[in-house]
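The chain below stands alone and is given as structure tokens, in the form predicted alone.
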Amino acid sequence: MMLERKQRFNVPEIRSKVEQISTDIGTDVFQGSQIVAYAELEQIYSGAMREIGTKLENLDDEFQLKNRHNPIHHMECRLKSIDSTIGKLRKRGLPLTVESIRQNLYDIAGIRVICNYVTDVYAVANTLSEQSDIEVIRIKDYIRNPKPNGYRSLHVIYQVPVFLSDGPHPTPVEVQFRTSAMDYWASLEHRLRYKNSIEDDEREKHYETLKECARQLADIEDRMQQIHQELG
């Protein structure tokens, strides 16, 4: 298991991207010191991802030692791109400033945790939530309450302190917990949603099929989990 990481704190690159976005949307964004502040903010969010990622790796090791079972299959992480971030601010009618990002957006840093079984999802999420230096900001449980299209996942926003030279920076990280089956279902649904070359009636037919697949996968996962538990 490995947490994939990507460092992106090059101020000239960020400035170039901001200038391109400004041209595209016809308005100025992140001027002067705001660009440096955005790079610093990315560094903090990346640090928060590392903090949460290390905690998850330690928990996985502990579960293996105590239970001879690794609950986490693998993890992926990402920082929301600057154009996606600005797009979200504009969509919500929020100021295009670094402070607005800090105050209003909780999904800049994200980790996807792919587990083997549904019980693993809740075991890892609950144990992480109990750690003394972590604060749970929000929980959306789409496993017990799937979305109408069949999407299932557990979304938790954790806040963790990132310690820099000027002290701690409490920083949110969105963690999506799901099983392997939930993950490949979500990947296919995402591909269908953004497939522009498909006719509407064909798209709707595939959506209906995916809903049924989600129901069947949930049933299969329950049965396989039962076998796993009976095997000890």
Ligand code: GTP
Second form
Amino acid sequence: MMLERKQRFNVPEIRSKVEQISTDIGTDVFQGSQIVAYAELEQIYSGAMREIGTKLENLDDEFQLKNRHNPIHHMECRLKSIDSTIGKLRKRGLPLTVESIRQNLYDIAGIRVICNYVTDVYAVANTLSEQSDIEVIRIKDYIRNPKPNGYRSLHVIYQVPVFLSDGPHPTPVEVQFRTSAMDYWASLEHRLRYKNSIEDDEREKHYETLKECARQLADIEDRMQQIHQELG
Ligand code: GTP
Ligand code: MG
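Starting from the form predicted alone shown above, please give the structure in the form predicted together with the ligand.
The complete assembly is shown below, putting the previous chain first.
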């Protein structure tokens, strides 16, 4: 089952958001025809997200039939909001244009795939990577190499063609594969990161605890995986 977190925009909505952002930051972004170009970009990224989502659902069905086990627990998808997109371009000092988004940002379309076991994560990710119409643009394996704060997940940027009336548009989609335990950990860490009303030493203490929790969760997952495999 795919849960879509955000509604897509239409042109008048994009225009009013862009006007608001331009006022807020004191710089004009996406003038004139750029508004329609941005709507087209969103439509293509949304199509790419659907393409990858369908591929993942098909693989999940196949695994279920062959192995009597669903590797995917559930998926979530989202298109990056226009505010975050412009925020990211500004943070990186990139031009505030639709072309610049196309060339520089790979996470406009994002899918989070929550699996039961680490073996499921790699089975699904590797099988998708091998499909003939897919290109792997980048892999960041924070499961083999967790981040210093304890964050674990496998991030893969896939490029998939979206076929429109003028032909194929190769489009990147960022897929974050993780287990339920990794997801549960990441949600709490995310809350801590964005919590403003907290003293520095308190935050530091929670970060230490979270680091230890990440290690313990990884250990528990290993042991449960063992049982899962022995049960066959
Ligand atoms: P940015 O998207 O600008 O961060 O750069 P990137 O795409 O090179 O980064 P990366 O692939 O490392 O991470 C992208 C996404 O993974 C983030 O937007 C988060 O959703 C997630 N993520 C990465 N690191 C962390 C972390 O430490 N904690 C949590 N909760 N999520 C993380
Ligand atoms: Mg990113």
